[in-house]
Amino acid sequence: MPVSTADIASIVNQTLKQYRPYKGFAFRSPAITVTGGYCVNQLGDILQELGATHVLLVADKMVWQLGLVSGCEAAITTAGLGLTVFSDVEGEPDSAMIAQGLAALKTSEADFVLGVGGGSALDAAKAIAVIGDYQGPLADFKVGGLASRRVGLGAIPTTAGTGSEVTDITVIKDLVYNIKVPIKGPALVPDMALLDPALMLGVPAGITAATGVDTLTHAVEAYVSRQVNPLSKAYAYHAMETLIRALPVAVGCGEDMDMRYDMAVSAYKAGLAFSNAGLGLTHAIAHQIGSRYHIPHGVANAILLPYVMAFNALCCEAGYAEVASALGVSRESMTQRERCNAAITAVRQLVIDLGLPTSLAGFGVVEHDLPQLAEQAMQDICLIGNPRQVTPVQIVTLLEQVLSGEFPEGYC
């Protein structure tokens, strides 16, 4: 009797879930990790170590523009290499600056890329790494594509947020279709990650709110994320215990060199767990109107964080219960609930506190693109660790209820 090709297809996956590892997980994370105030002056023999012989530079234009990147220039020719600098990353990056990038990478023959700024200046550098070779549009890419590259790749953030020097991540607007292109892959992953807070002294109160809120959010989703493995729980953690001690502080006195210490290296950690164990609802919905309506990132995420705890709490009561934990407001006499709700609460006051938006009133957002917004939510890719499952409009409704700042009662 002759087998159909249904009992063949199902014969074969039987067969694959036997070699899937139970619980199994993979993690990857930089191969070199260096910290400390003024730690930038061991740049040079890094990159000697890595086997760099040119660099190019990928800076914020401000930022090399206030002279942040001076360090790094002169650790990079002290050591004996070449050095080419692209500082013409402007606001978050986009398919052209990223093809103006490629053209300084190909002219200097460089076989380094150093990415050093905030999250532009990262995701801009990694994007140039990786792509030079690939000539289609950028929505073209799929996740885990990208498995190997021909150059070096390191990042020096200058902000402590976006956590994009330990990740396997990077976010391009692509200007044709007018939305932002997560691509994800191994060879995003820089060989080389090199935290200075004495770079981060500088940064105004308002970006340093706000990138420590995008910190705070990729804490939370991967603590709660589908795809959660307990090295990644562990790293999401420990960045929300330091975090809620560290980012009042960082706000109210930029020139605290310990506070800006803890606040890089929580974001490093709070990198770590969402580039192993993915991100959720709140990104989804960030990237569709941070592209739309040229809202910050970490405003954004600080906007939304809170509604989408408490959509998404019916399902993960419990993780959110730990939350509330790693914040520090968790009491014995409550119930699973109360500290869930404690949690949800403390972030939403957390922004109240920072001075950050906590509604999209004022940013141009009409009901009228809210549909729009919502499919183009269920399309992106961080949408696959969210913890809770979501129609399009289940989001309509959540973006509703920012748009007018009215918070919820209960699990909505």
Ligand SMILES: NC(=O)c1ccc[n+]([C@@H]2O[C@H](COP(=O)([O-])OP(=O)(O)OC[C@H]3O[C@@H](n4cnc5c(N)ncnc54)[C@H](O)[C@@H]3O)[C@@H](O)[C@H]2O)c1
Given for the second form:
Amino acid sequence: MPVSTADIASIVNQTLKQYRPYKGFAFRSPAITVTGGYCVNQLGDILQELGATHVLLVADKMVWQLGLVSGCEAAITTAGLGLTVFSDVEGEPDSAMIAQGLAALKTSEADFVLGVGGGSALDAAKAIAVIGDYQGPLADFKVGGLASRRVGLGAIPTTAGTGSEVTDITVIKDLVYNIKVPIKGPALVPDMALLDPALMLGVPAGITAATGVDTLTHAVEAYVSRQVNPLSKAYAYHAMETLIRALPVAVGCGEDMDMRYDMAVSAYKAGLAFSNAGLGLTHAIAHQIGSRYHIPHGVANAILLPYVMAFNALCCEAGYAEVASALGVSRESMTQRERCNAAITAVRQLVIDLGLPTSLAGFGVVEHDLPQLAEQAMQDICLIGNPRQVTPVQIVTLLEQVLSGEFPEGYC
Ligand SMILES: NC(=O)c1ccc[n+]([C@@H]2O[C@H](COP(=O)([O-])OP(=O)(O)OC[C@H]3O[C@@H](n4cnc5c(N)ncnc54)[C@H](O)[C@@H]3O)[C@@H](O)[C@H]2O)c1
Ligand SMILES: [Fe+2]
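Switch from the form predicted on its own to the form predicted in complex with this ligand and give that structure.
Below is the entire complex, every chain and molecule, led by the chain shown above.
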């Protein structure tokens, strides 16, 4: 039977659609990364290299009030670039804040958006740069699709935690549905990330601890993600290796520039790892409890991570055994199970040592809320990477443990 041109085209299209390279992956990162103490002084040159003419600087309000943005402002104006400052990022960003920032972008006619602050300010800047004129609920973006933007985008983190300066994610609270929505897409990867540890020297101990454990959570979840790739694994491993040494010192001795530098680079590496490999159940639940009970993101992760590791261990004992090596708690004489347990114990101990909470008690969580939290966590895109399949009932059981602070003895 003769095969028509249309038949051939159809077969080719089908094949292209179904074709997935074996173990294939794409890895995205910022075009330019600049690091080092006081490297903010190089900002003007880099922005010129990226073709910026007018910058909308989106800053955390507190960071701006502390004067930490003045070096950026000076570098931008000295380079002869236009500058508009939007310094109204207060707390974790929501849809109303993004609408205000979008208005500032339109009025200023800026061609480059630069976020300066913790993950909240960076996420706000990313959303302002990418969402454009969209008027509907943010939840519409849940499944991604943000592939292009019309303005340049840069990020200067002032906390070492989220890795937002490299990731293809922004997390915005949708006030229509009252949930935190992680929005994902290639356009959200900044063109430039600038890591200046001098901007982090004054971060209070509690915030250093919480944001640092966010970094650890990114590394651990990416390392055992279902979608992990060799580059993400390498970045996550190195992030953990550095963090376990640097974080306690950065919390106890905030002005140690070397440890702040190491933490900034750890956050960056863990960000690269998870942006390209996904996260897991800890983040899927953290987004829900963070939004509902106003628990800072890093604190929510610190509470949940050991419990989620105990739950996931059934499916990724070998992965956690390698995490134990990265954290320096693995010994040659140990069995795989002992290494896995050593990793979980090390994470629990770190949370305790840093003075972070170990249960949800005292945050206003009641048993009655748990089924709804579980249903919402099941919808969170971060769950896709989780190594163990999970049901709403299992999430409720896990949350009951976290609420009571009773840590499971086996792999629950
Ligand atoms: N985009 C991503 O890939 C990603 C990943 C993880 C988390 N997040 C999101 O990031 C947000 C949390 O970011 P965060 O943990 O960095 O906290 P944050 O940005 O909310 O900052 C926490 C506090 O630290 C203060 N602060 C920041 N820098 C400071 C400095 N140098 N000195 C003194 N105070 C300083 C801020 O004013 C704020 O009060 C959450 O909304 C979370 O969901 C995003
Ligand atoms: Fe996070």
